[in-house]
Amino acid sequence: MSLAIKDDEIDVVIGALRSDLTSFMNEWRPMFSRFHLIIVKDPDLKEELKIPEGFNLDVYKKPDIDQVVGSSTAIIFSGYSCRYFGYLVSRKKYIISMDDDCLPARDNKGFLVDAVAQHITNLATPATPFFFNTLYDPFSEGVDFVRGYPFSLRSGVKCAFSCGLWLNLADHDAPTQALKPGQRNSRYVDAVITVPVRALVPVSGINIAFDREVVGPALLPALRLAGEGKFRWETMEDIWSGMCVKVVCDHLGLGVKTGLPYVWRNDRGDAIASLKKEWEGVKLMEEVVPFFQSVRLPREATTAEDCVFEVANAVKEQLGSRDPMFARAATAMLDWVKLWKSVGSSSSSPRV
């Protein structure tokens, strides 16, 4: 069983944290030129964007964001969070999201990796979250189910989320990166796995793809650290978002895959300088993980919007009194659901 995904069903979303995208866009031209692109400029970026010609794209800037968000102060799209605005205004079924500090990687044979094509493959083939296959993704080429795998589970379930990996700069937290500044990820593992049901995973929004119509509302800008900066080490937002989407997928019986595709990630940021900003988030994780591990959603929650609403209320009730950041996150999640429904009810993408 597989799902045919057409090019015109896909938006590629790029959050622009730097002004000159010329090299980035040209490196990705062979993969991106077939698709419609949504580029969201970080609202704090003052310089004009430099984008080469030859792409089918829409660019969203601060006035566009202000017009859509209106008076809400709970949802902030600055820094890496600008990508979420692209998810919001897209009108396509599927989204592939790529950060502007990533370039196409090469596999173990030196061939250029088509990350877009691999993400599409991950989403187009079933996931197997209810019983682990020791040969990894049984729907990959040259792989099958192993002996003892229940035949009743071999049809799998819909894969709604694909989390790719990256070479060079690994996604360490600031303490680890500060202790091992020279460590790089050079291992290209040619495998895809389904994350088991009830297992959480530290998702990073660097290189992901998902079914926007099914789980889009669960990818949200919510948890903001005090004094959060512009570098990935300083943000917990996509970690929070990833745990939220995994809980939603588990509840709705959907699958999450990780592994291929790889991208090449360039260095960015000063880990030592980020330590002070990120330490609060490191401590918060000791409360966040047990919460998401224990949260259970009611049977009546049948859509991603329903699920986010229930998770937000649980955050407010169980975590809100422990730290004001949690209370703000719950408010942002509820505002996000309202915004998602409001923007989704319009007939076209909102523009100024």
Given for the second form:
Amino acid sequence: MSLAIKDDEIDVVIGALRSDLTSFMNEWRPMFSRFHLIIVKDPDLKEELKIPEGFNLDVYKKPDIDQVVGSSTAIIFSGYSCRYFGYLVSRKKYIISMDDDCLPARDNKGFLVDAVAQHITNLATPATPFFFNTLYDPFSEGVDFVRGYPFSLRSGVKCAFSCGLWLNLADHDAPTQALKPGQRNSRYVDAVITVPVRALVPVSGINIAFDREVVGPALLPALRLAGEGKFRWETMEDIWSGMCVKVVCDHLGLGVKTGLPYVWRNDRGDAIASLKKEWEGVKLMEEVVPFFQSVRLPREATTAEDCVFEVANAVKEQLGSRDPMFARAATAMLDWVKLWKSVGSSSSSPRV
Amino acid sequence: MAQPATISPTPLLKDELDIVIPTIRNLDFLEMWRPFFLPYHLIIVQDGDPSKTIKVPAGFDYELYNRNDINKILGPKASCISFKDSACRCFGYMVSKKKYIYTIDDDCFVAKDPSGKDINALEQHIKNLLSPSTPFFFNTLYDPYRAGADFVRGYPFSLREGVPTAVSHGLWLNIPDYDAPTQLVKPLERNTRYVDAIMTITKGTLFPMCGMNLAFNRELIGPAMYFGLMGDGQPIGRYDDMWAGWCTKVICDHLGLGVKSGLPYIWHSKASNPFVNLKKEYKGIYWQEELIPFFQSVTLPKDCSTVQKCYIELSKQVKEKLGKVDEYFNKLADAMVTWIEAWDELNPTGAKSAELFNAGK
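Switching from the form predicted on its own: structure of the form predicted together with its partner chain?
Then the entire complex follows, led off by the chain already shown.
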């Protein structure tokens, strides 16, 4: 049932928001060393990147971004959004991406989790969005479809997106984190689950993987908070991007999985200080979710680019007037589609 | 990790919950459950030969109904209760006077969690039923109301109150609940994976509901838990809980109630004979292909504001759309109506239900 995904079909994309990547890269070395890496340096970062030897990688910095993208776009590739540049210039079929403050986690038996391998497994095996399997992922070892699961739905659909989780510092919003500063996620849930069709899910960008060929254009740097900062709870860009991905996948009959693998997230930041910045993001979700729940894409939209184009127009029409942030997001989405068509899908890599 | 300063203990609910157990052989399994079940009232539904005596282990407080009792109490309406199939258990739901029901099969035992501790399945079900569900938006950290969990970034605050939980669907270690074809292909597969999660099944999503380890709020959803016409004289078996689950989920979605699945685990000890199962399930396997699109596309009118109204409406649609698949569905649709009539008779709102119970028919 599973696809054979080769190592050379994969890019590991890391957005570098900190300059010293030494311990990050060394901790991930056993999992990363087989693959080609794309490291995109946050254009706002002043210091030089420190990257250990022994990796097959390409590094992109502000001048590269400026040269490839030009200044005519509304898209700002700074902060967490710098990784999207990596998605754009990659020429591989699959991308695995994680935040630079994450380390390999340990499972319930104490073994180090190879998050890369698990993401590959998730993408290589089908997803089952049309009917919930109570034993979770039926393509896992030692599991199957349960009694009552229709046979015609057992071949599943292609999994286009794999959303992993995090131990230790959980991805809570700032108010929750401020309220429960001591709470850490210590529960290792040994399951991979397909998110059902039409169900929306807050996709955290911390630890993801996707089929770039099929849904690449739907991962986009569009919703930028006015006070967006360098902590995850000061952003909403990945949540917005994830909603787009889910809507596009639902429309195109593709699957989204969540659950394993886990990564270990380092403690950092002060949630209370971030409250002011992220509060507007929290308010925005009240409009964002109903919007995405009601978006309907036309039958003629058969590619991710088509879908993103439609969603962008819907954003402009329905949300644009509510908040300038949405109007900017819509413009950024349309710019992204153009960029993807000109840069993202050409056959040669825009090496500078 | 630091535990919260005060964890309020889970209420026992011993006067608000009945345990319904269908059985055809014996209730020896109750010995293992004694520490957890003893405070509760049991409703035993004895299937098969009514002249046989089922021994209930000493000390349990119970009422027992065999086929003769069912016939006496329901009269002609007894036709809706299956014979020679664990579907007969739903009679127990109907005669119960409690707010919550837990139903369990007689080959299900106490499981152990990864730390080796015995799992009090009933306590977990109660926790699941007493905390809200979140069907409108999937939380990636699963049940946000559990100790040590919460809603993730991006989860709208307006949806964080959740909705009342109507159903808690538990799982099984050891013998997994597979259909016959899967059992035949993988006779040795055992479920050894303890997945430490409870999740709400999102609105609009159907699932296969297994009746082996199931709890529900009878007041919220009871009348939808009809386990259909199965077993003796029927063309199908082992789809009782499936049928109830699809009807229940559609109605829960319509009424804004939640369905959870996941913990607790029980230990399922007995693998039923796959050849016998195949014979029972055979028609179900291909009828299912029509049933699923039917349930996926069902819409209930806005004026269906009670479970009974939803269920009657569903029965009409079953007759209309599935009657042509097989005559069985016409019979089933009629039985669905009979079930609701019987339910309402035994559970009148306001009147003293005890009088009617004793009067029989």
